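One chain comes next, on its own, written out as structure tokens in the form predicted on its own.
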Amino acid sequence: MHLGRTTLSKFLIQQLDGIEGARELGALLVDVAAAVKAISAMTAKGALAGLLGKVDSQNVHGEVQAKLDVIANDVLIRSNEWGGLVAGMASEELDDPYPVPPEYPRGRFLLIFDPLDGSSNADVNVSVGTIFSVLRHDRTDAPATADFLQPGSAQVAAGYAIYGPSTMLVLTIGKGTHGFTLDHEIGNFILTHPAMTIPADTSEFAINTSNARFWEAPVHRYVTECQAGRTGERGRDFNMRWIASMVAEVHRILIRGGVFMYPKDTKDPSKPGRLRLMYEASPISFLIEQAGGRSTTGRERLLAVTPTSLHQRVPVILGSANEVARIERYHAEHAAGHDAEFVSPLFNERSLFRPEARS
């Protein structure tokens, strides 16, 4: 391949070779690509289109949706639904599933989306982007919810763009992850980032610190231990991220290493976890892990999970594969009760909540 020159299309043709369904799943992903540089165009006009701001509405989560939340679900699924390459579609901003209309063929496979992952960052002028996962259907039918509930590791192909000053598309088809850039003077997609690969080792974290109160003590544990840096346990100094875009984050992490956590906390007890295991662990997941990477709810492998609802929460925790295996030997470790050494600086002696400061 020559870098510059290769064009999604010429990718995706020479990769797809050999794999079942190629053509249909090429042409599916062109089909996505076309609907992102739609996206695109969009979110770079914002104000200038009266696009920012909020709608009058909510999605299935409770969340008042923003414009561009709308609309990017609009114009993936109206780029999808006839070309009798999908059965039905998935999106984060809906109830249910969205079959294929009967006017329309139906194909053989399955798509799912996050149209605008970030959407709140959009009105200050942040870096957003969509997060999108196929699965393979074995009928032409209308699909159910139940055939949506796949494990992470049967996804044919996942990936996301990003819309910052340039447009990315990151895509995985099994074979690695890979990079493209949209070269707005041609309107093609050109492969710019081919074989990502996450460095193992890594002195950058990101997390929510506004949650550190709720946090799991494993997490604690490896948070604390981040923040001694060079006179701690780790020995070394570690910078600190938070863009609340997954999609931002992860890219940072794709080039040049990191971990993201978005872990289990007591904030909503009635909430696993906070990100969705369909519409952003499982296709984030698979592109990690097709990068070198690692990525795991703590407990278990995200690729594992199998879904039991359509908007499943799962805790998250991703990226450069030495740290986030240390983050789950805490986990063992804590679930072993063998980390009784470790306190919380919530709760060491010069916290608040020594017995002395309640009494």
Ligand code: AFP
Given for the second form:
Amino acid sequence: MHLGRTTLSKFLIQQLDGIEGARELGALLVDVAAAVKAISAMTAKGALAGLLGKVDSQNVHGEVQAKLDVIANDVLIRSNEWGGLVAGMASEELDDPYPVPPEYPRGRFLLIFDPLDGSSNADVNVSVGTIFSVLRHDRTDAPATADFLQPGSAQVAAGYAIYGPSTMLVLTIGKGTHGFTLDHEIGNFILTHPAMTIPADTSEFAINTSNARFWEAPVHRYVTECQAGRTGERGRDFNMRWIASMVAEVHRILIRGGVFMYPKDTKDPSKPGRLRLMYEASPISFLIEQAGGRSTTGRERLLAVTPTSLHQRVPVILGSANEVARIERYHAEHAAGHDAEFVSPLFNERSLFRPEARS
Ligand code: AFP
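Having looked at the form predicted on its own, could you now put up the form predicted together with this ligand?
Now the full complex is given, and it begins with the chain already shown.
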């Protein structure tokens, strides 16, 4: 691989060798890359193209949509519906799966995406991203919703684009995690970060600490130890980040290590977490594991979770393997009742912070 010279297409031709449906999968990833280039051009224009701000509609989650959410979704649909590579698509922005229109041939892959993750950051010019996942659909008939409900371990490819100071595409087809930088002058993604590897240890964590009173005991135990730094259990100081754009946090972790947590909390007992399984947690977890990291709900490997609904949420704890393993151990010790000496009584079951205790 020649750094700075290998294009995405050349890389895929070499990497896809031996993978079932290689030609079609490669063509699909090139079509996704084309959509990402278009989205990159739009996010770069921002206010100049009147693309900031919200639209009147809401998505399936009752969230008011950003203009860029809706446009990025449309770009991904239009780029991938006609090529005969997908049997259907699903999106954070669509209540139900999108069937390939009858005038186009159907393919053997399912494409699932969050068209613009972190879109609430677009108006304040902070990095945002597109996250995508590819599953197989080994039948010729149109897929039903149930056909999408496959565990993350069934993914054949996954990736994200990050629209930051540079636009990058980071993807895996199960042979490592690799990063490409968009050369706007020639309109090509160039391999710049081959075989990205997450350091097993880290001293940097990312979590929205405004939710601290809602955390479960193992997460509170871990974060409290990080905050105690060299004066406490860990014997070293930690740094914290929170960009509120998952793709940006994940990219940082792939480059220099770290832990990202959006754990289960009691803020809204109807939601087991904020992040969605199928088009955020599963594709990102595939990339993390392919880069030597770990990704868990706290209680089980995230790629092992079988979806029960298209838009279901899941707790997410991912990043440097040794730190994530520690957090998993804290969850296991709590479940076994072995962590009483570490956890503040405020965070036991009879907690002052029980949701109903909130004023
Ligand atoms: P938006 O796409 O609504 O901006 O949400 C982004 C996100 O899903 C994820 O990218 C962030 O890590 C997380 O939400 C931020 O959540 P908080 O706003 O609660 O910190």
